[in-house]
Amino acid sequence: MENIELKRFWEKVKEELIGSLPESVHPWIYSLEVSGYDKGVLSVVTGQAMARDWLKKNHSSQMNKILQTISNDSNARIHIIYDENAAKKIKKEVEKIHKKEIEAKQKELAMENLNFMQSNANLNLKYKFENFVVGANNRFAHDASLAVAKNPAKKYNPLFIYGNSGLGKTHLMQAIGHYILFHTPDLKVKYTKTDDYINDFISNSRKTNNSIENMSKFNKKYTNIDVILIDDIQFIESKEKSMERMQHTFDKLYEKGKQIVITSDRIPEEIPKLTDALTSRFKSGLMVELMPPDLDTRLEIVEKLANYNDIAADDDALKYIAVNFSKNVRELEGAFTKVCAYAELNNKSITLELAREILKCKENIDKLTFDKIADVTSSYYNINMSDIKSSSRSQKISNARQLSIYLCRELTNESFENIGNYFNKKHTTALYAYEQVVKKIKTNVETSTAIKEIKQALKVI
């Protein structure tokens, strides 16, 4: 018999087995499979040691008489054979079943989860590594929180983002949180604003009534939780009474094992009146920094926003873009909606005239480099650059130096570790550098007239 015309015979054969047999044994005639019909016998093939057994000792008669009837073969008869390879195809059947269920319950998870994370605690769901651009200025950070989503405090607890605004600490926090929310749906995760917090703080602990309740409430709602995301920590600073909840909160979390992601647009030591309980606290996991996107990194951004909203637009205009944008994300993403806007409400195709007509942007043709900064400076004052990074204490060397540092934060937005290491200072020296500055430029004609001409040299302005 062909091979064809053996399925259709025993496709015949199954259903007469299905509408005889009682309806607990229909799953293991389903499976069989058909190998062979020689000589009267049909073999059929079975992974189900069980069901080769129950079958022939309470159904092989009723079987046989099925197939005798079909095939007009009283000799006919049914051989059962049990198959190792077989029964390892329906295990992986099985765990391939299994595991949709466990991802179907995963995700009913998540999206319980997630819904409890959105009405309590506003999570935007565009804040997904998937859409996070990674760069040379952000990948370590990156690479941090993706490994903190990835394993919640098994690795880097806390996790302290810091970096100006606009470059994406409140992105990745939230990144943290969705992952963690679809990978690991029972945990529960928590975002919520240091603002928020205070304001949650000050209204339970003002309440007269059931005063005790209250607290107890409020300490549940953010340490009945394994992971809490707390977001730009540094509107804390001068809090007293916020300042030792917030102790009293981290302390409670991190010694029941969970995990702690911060942000802050400043390290720890550089947040005002902070307590020193709680800078060590903060600084005791990992610390990393957001800095501004380099060229190709905003390129992609504004290439990535484009596509994402499958907006048509000349090369030379998002590079025009993504040129003339650099201090942080936010501004680059704002310029980029501020031209399709227009060119949307206009009918305008997106090129470089018009990003220019719409944004006015001096070009910035030239970046800017501590090197070029300290170059231009050293100039200024008559000396030579390596005077600028040495430990000379001389008032002239000083005064070059330390205006070196300001124009360095304030035409770089590098960090002022970053400016320490570049000459050869303490992160608190250069801060101190810096704030000496602002504190001339309001009093000392001499220094806003010198930062006014090294800029002009600069050609920022």
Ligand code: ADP
Given for the second form:
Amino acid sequence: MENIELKRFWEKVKEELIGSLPESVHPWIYSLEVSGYDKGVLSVVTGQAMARDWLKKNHSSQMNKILQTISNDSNARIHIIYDENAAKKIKKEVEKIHKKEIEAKQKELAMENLNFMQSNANLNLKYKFENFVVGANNRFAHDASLAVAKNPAKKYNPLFIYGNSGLGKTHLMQAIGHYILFHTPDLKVKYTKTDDYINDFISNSRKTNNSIENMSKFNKKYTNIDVILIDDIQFIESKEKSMERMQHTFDKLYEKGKQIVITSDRIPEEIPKLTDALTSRFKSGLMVELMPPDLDTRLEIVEKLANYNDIAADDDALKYIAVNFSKNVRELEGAFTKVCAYAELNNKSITLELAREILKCKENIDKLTFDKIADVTSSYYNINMSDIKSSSRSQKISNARQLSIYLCRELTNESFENIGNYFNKKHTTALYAYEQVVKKIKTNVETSTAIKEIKQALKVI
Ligand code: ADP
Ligand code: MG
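Switching forms now, from the form predicted alone to the form predicted in complex with the named molecule, please provide the structure.
To see the whole picture, the full complex is given below, headed by that same chain.
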């Protein structure tokens, strides 16, 4: 018998012994520790010599009978051994098993509790910080979100995360929720889509009977929490009554020192008819923007997806997907999923050829050459294409050169070695130029506009 099994068996026998033997011997029964069960002999050890002698002398036949009934073995018998040290040792082991069982149970309960809270808070298990790839495009938003998760209501309140669709707003927001639930499970977290909030509000205010009671229930639901995550606030546009209610919810939570996180696909000023009061409240904490990920980040995202789902794919295939889907992570994931599904259904491995075949709609990007990029960029800056490849250091030309290098990397995923060769530069110079542009995009409107317009001219957006 396994240790645990033996222990359970003994517990059963012991229970019967206690039930049938006189109370005066119960302390001796409790002193017995099981040490083995072999060929019908159940060995039990006691640290008290008296227990062994008394039980053997007065109760052995009754004890054996009990064992025989439980084990269904008419020859089974209990062998009582006196050994002080062994008894102590066994007792310790039993306690250890007990402790382990209790710990396992507690862990299980904690997990159940966490699962319950996660589903209660309306969170998707995939949207955790661990699964969020950090790159230049989202580092600030990520760091701010993590800071909020580590210090709810103490750091940035409200945190307003904005950016185009599919760039990770919901993911980041829910990651905050998961983090808080895991590290401070006594805090109440609630994730709500703005649409759901509005519908809930409307359906509660429409109920004719008990409308006051309904409203107070509604208010409690959204204010008796420690952290509220309100997703896609732009959907509140032009809905005056809902805005009024939202302002009430916001003020109540803020007053009570609760954390508020909001996402939007645009800044508050661009949400139609958003009241000034809400605009200023949304802007009163920290606003962070999510930008489209650069190539390296996109590549890491698909690599992580492949790992997470245990999918083997050729590097070239992953690169192809990352190069071709640059504006929206949801679409990037969609392209990856499509290729995987096709490969699985047709029993093929994920190769560059397969990815090309499935996603051929984007082949125009595939055909982009350095020449084409350099050509379009020089016309944008009104310079000769030969200048861009020259060693001229004039501001305009070196700007155009930096941008071309950035775009070549971004749109073709060629090595910096090859890009450098094309522009008559060392690969370290090409890398430096690329990094400079990555930085400038975030801080310099002129650069980000130029990139956007050149991409439009190249028909990649
Ligand atoms: P949004 O709310 O901005 O429209 P989501 O948060 O729904 O975007 O993100 C779309 C998809 O892309 C989700 O599946 C999300 O997990 C994934 N995603 C977005 N950004 C990242 C990232 N940086 N790392 C990993 N996955 C990401
Ligand atoms: Mg979203």
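Numbering follows the first chain given and starts at 1. In this text, rigid core is short for the largest set of C-alphas that superpose within 1.5 Å between two forms. These figures come from a predicted structure and were not determined experimentally.
With the core superposed, Asp294 shows a C-alpha displacement below 2 Å between the two forms. Taking the rigid core as fixed, one finds a CA shift for Ala335 smaller than 2 Å between the two forms. If you fit the rigid core between the two forms, you'll see the Cα of Ser165 move by less than 2 angstroms.
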